[in-house]
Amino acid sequence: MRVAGKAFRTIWPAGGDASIHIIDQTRLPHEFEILSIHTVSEAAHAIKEMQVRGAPLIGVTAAYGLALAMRAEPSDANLNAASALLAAARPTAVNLQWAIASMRGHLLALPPSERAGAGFAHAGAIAEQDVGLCQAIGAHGLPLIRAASARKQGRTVDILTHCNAGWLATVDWGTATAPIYMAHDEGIALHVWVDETRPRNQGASLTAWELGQHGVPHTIIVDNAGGHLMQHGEVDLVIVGTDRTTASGDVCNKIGTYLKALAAHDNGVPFYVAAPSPSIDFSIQDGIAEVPIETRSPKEITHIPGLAASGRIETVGLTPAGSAALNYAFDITPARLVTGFITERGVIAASRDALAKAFPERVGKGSSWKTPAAE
């Protein structure tokens, strides 16, 4: 995708595979900064501190992190230690465990002497796969926007999205935004309502920034405005991403997604989830009972960073001193509230049978790697 007219991905190898480069998303939208990562510890830090975020990008970063670990020390012991370190960085997004399992299966089959080069090659293949999945999601989601445009006889199609499921959450294109970018590039008149997505403001700071870079018309709204807009006919469809989707179609996504789904259901607005297959966890059925929900630092609620009048990025307090804050990062949207999944294999119903039919090779197989202590 584009930054100031120049093509960028969110992650790429550098220095003859001695390091990887990432866009530091904690500096956006005020500063565009590229960071170099040289070790698996730095990769884990980038994931934990959300310098990279979004389920697909977290997985790719973990894959490159294991490649860096194998360049430093290609032993089984170091592979196990590096895997455990990365797996602990963020517990909810299933792509993280999926990428670790893929890398481990590939590397453990090789002698240690071959693992350094093979690690980077396989991580690169995972990155390219992610780009292909997002492009396919875009191609399958585009007809939904075309159809909405036809119903409105060419008038502007209004799409609401939550959090950031854009190219910043993937390697390129994004999941929820891929159909939007393709529709915009095709010349369809559209406009995106961008939820601010408290407490980290991934919508206001990331989605709005990347849509602006691509020239897509958009408006930032407070998280609680979505229902009001739907009541007044200002939303034609909702497209969100997913951090983990269960075999039955329950969707774990950024906190607040469930409330948007309820509002969409009440107002007859189609609610779609862009779901690449690595984000579908066929090892679990019940999202509410089985998906681990990450609880992050209360400081993300009580404080907020922004651009000060001095031109510096500063963090300020928002709440009374001594007030407690609870920071759940995700919630669960039941399958019954989802109109359909936009996947790399087409738009499918939000049901156990539809998911199993679309991905038969995955049925009955888990997506995660567990530490030896948990086995």
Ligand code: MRU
Contents of the next structure:
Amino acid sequence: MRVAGKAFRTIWPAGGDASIHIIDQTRLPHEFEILSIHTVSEAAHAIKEMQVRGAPLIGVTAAYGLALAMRAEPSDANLNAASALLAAARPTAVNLQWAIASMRGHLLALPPSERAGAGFAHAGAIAEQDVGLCQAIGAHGLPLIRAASARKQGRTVDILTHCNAGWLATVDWGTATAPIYMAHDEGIALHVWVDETRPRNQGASLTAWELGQHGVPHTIIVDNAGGHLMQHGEVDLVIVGTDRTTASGDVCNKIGTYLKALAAHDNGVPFYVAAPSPSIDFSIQDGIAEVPIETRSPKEITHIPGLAASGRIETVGLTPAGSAALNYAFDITPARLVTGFITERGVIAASRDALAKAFPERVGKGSSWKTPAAE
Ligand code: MRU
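Shown: the form predicted on its own; wanted: the form predicted together with this ligand:
Entire complex below, previous chain first.
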């Protein structure tokens, strides 16, 4: 997608495969800064500290992290250590384990002498695959927006989204945003309600920024406003992303997604989840019982960064010094609240049978990797 008119991806190899470049998402929307990552430790740090974030991009960063590790020392022991380091960086998005498993399957079949070059090539293939998956999600989601536009006889289609499931969360296009960008590009009148998404404000700082860069009309709302807008007929459809969807169609996504799904259900608003297949974990069924939910630092609740009058990014406190804060980063939306999954293979009902029929090769097969100690 474009930044100030110039095409960018969120991650790319640089320096003759000696490093990778990322956009530091902790600086957006105030500063557009590109960082160089030279080692697997730096890649793990970038994931943990959310310089890169979003399920698909976390996976691609881990893939490049393993490539960097193989460049440094292509032994099995180093591959195992690097895999464990990356897998521990964030627990919820299954794409991280999926990408590690894919890289390991590829690299372990090769002699160490071939692993450095092959690692970068395979990480690049995973990145390209992500772009293709998002484009396919866009193509399959676009008719949903076209249909809403036709129902409204060309009046503006209002779409609500939560967190950032945009191109910044992937390599390009985004998942939830791909149909939005495609519909906007073909001239459909649309407008996006952007949930600010406390505590880290991925909606207010990232989704709003990238929609603005592409010229998509949007309005930032506080997280609690979605239900009110739905009651007043101001939302035609909801499209969100997912960090891990179970085989039965339960959706783990950014905290607050569940409440949007409840409000959508109560108001008869279609609630779609854009789900590339690497975000589907066919090894688990029950989202509430089985998805590991990340808890992050309470400081993300008690403090907030922003652009100060000085022109610098500064962090200020929000809450009484003695008050505790608890920071769950994700929640589960049960399949019964999901109208459908927009996948690379089409729009699929939120049920075990429909998911199994669409992805028969994945059924009953784990595609993720866990550190041996965690097994
Ligand atoms: O904590 P984050 O910013 O990594 O959470 C991101 C989300 O919850 C996204 O909605 C999800 O990863 C889907 S991204 C296409």
